[in-house]
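A single chain, nothing else alongside it, follows as structure tokens in the form predicted alone.
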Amino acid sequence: MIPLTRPVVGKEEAAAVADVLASGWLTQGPRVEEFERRIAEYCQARHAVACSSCTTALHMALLTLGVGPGDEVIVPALTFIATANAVVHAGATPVLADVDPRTYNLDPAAAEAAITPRTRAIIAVHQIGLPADLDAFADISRRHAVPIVEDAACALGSRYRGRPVGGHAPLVCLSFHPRKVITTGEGGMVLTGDDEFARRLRLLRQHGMSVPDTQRHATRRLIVERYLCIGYNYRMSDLHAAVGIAQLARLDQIVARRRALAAAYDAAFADEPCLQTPYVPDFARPNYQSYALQLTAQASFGRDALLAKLRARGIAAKPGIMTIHREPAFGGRCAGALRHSEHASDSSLLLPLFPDMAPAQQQEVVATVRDAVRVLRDGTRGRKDSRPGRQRPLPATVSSPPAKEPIA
């Protein structure tokens, strides 16, 4: 089975973890501080506050804005359920709005139409690494005095109008789950340019403690901490941060490889009338955390039929982004019609894409997709093999990835 994704880890990550184990400091400490500093520099943000996941990052971001019971937060209907879960964790009500059918990102017009006197925030999600229209959301924020939170779980390494995602909005939340471009195993982070927001976030992630552990243990002087607010155990450990530091050193190389693979897919499917390749606005340069194909109106078959054929032939494709309002936990919560979200979810699929994907693997994916489309469209019997002479060639710019180094 060609996997949907696979993280790139090697001897650097193993050595970094070994160093932390030898140091005796395993919880939040100096490695977390270093990881925060490096991410902030990369994203051109003033502050970075590490935490245990992007869900906890979103929760803290909303609490930092004062979101609570009786409030509403607008989120896209087409996104992973964690975005809406964070709103509920804050005690507020998620209001689901429709997406732009081309980008899968929250439609600014739909979000603005959903604003009520109870709206306290809008969460703009950068779906599968494609930056949302941040200028449009900034304009809405100014006109309605409603702050924007960026769910950038998938977008580290992406760029909006030439700048890295992470330095545009007052609160930007990242994920380091293994499905993301770089990973710490589990982990998240909030980026902010606001000093007071950063102070609140650091209190919230560690039980409201007034003094960080690194400061208390760095002196022989007795320091007795105080607990200034109700907080949480949302810390990242130094073990996770050490992996993240090693991963961050590879980020530009990983993103470049993902973009090359995506370009090869674009070229391979450009002449297939049943398939639509990803749309990328002029303002965006995505990291291609995932590669999504969408069935066009010319497809006489359903997305699930195509997925079944791919998986039967060893291609681990999966359905596109979920729609929150069709899940039992959030049934019936919406702001108007959600037809674009439903159509995008029902007609799209994600193809395998990972940095050490070999050209032969991508060629097999392309050949299998094209053959499955032909069989479903024409009702003819597909090939039983994928002989190279019958495959559609990929662009010559996609070369083999560097040899993967074993974990020490």
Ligand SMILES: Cc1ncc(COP(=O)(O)O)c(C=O)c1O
Contents of the next structure:
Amino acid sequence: MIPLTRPVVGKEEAAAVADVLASGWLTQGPRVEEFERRIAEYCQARHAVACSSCTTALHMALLTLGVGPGDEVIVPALTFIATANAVVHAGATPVLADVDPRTYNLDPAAAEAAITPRTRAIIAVHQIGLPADLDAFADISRRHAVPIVEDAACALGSRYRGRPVGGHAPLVCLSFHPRKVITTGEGGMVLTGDDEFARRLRLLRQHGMSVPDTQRHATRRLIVERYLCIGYNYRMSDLHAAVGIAQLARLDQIVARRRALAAAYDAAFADEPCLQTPYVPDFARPNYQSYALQLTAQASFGRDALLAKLRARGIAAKPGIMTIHREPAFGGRCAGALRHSEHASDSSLLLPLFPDMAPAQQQEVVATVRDAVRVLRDGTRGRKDSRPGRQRPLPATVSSPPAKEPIA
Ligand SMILES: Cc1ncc(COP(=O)(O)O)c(C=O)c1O
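The form predicted together with the named molecule is what I need now, so please give it after the form predicted alone.
Okay, now the whole complex, with that chain kicking things off.
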């Protein structure tokens, strides 16, 4: 199988973990502090607070804003379920709004229309790494006095109007799950420009403890901590952070490679009338955490039929982003008003894309997709012709991957 994705990890990560093991300090400590400092610097954010996942980052971000029972939080209907789960974890109600059919991101007009007197926040998701229209959300935020939380789980390394994602909203949440552009195994972070938010986040992630362990252990003085609020154990460990520091050093190279591979896919599918390549607004420079194709109205066959053919031929493509409201956990129903989300979810597919993808692997994905589309199209027209399609050469943008070190 050509996999959908594969994290880039090598001897630097292994050495960093070995150093932490040898140090004797395994939980949240100096490596976490260093990782936070480096991510804050990269994203041009004032504070970075590491935690155990993006889901816990979102939960804490909402608590920091005072979201609780009786409140509503607007989220896109088309997103990973964790975005909405975090709202429920905070005791509030997620209100689903539709996405822009071109970008798959929350449509600012739909979000604004969903505002009620109970709305306490809007979560703008940078879906599969494509920045949402942050200026439009900032304008809504100002006019309605409703704060924006960015779910940037997939968007580290993306840019909005030239600036890194992470430095804009009051609260931005990142993920370091292995499906993201860099990973710590599991992990998350909240970025914020607000000193008081940062203080609350640091309390929430560590049981509400008034003094972090690092501070208590750094002195011979007796410091007895107090527990200032009901907090959580949402800590990141130093083992995870050490991997993250090594990964961050690779980020620019990884993103450049992902962009080159995406450009090659764009060129290879540009003339296929059944397929729509990703739309990128002028303000956005995505990291291509995923590469999504959408079936056009000219495709007389279903997305799942195409996926089945690809999987049978060794390509681990998968369905596009899920819709929240059609999952059993959220009612499991279609909702007429969320038609762009439903259509995007049903008609899109994600193709393999990973930094060490060899040109021959990408060539194989392209040839297999084009051939499968041709067979399905011709089949639905009643023909039986299944000769292999002409294999188009890949454009010159794809060079060999940086063969620096082994990929685990
Ligand atoms: C948009 C979005 N939000 C939140 C999450 C949750 O991230 P984590 O697995 O770090 O909790 C994901 C993970 O895939 C995601 O894609």
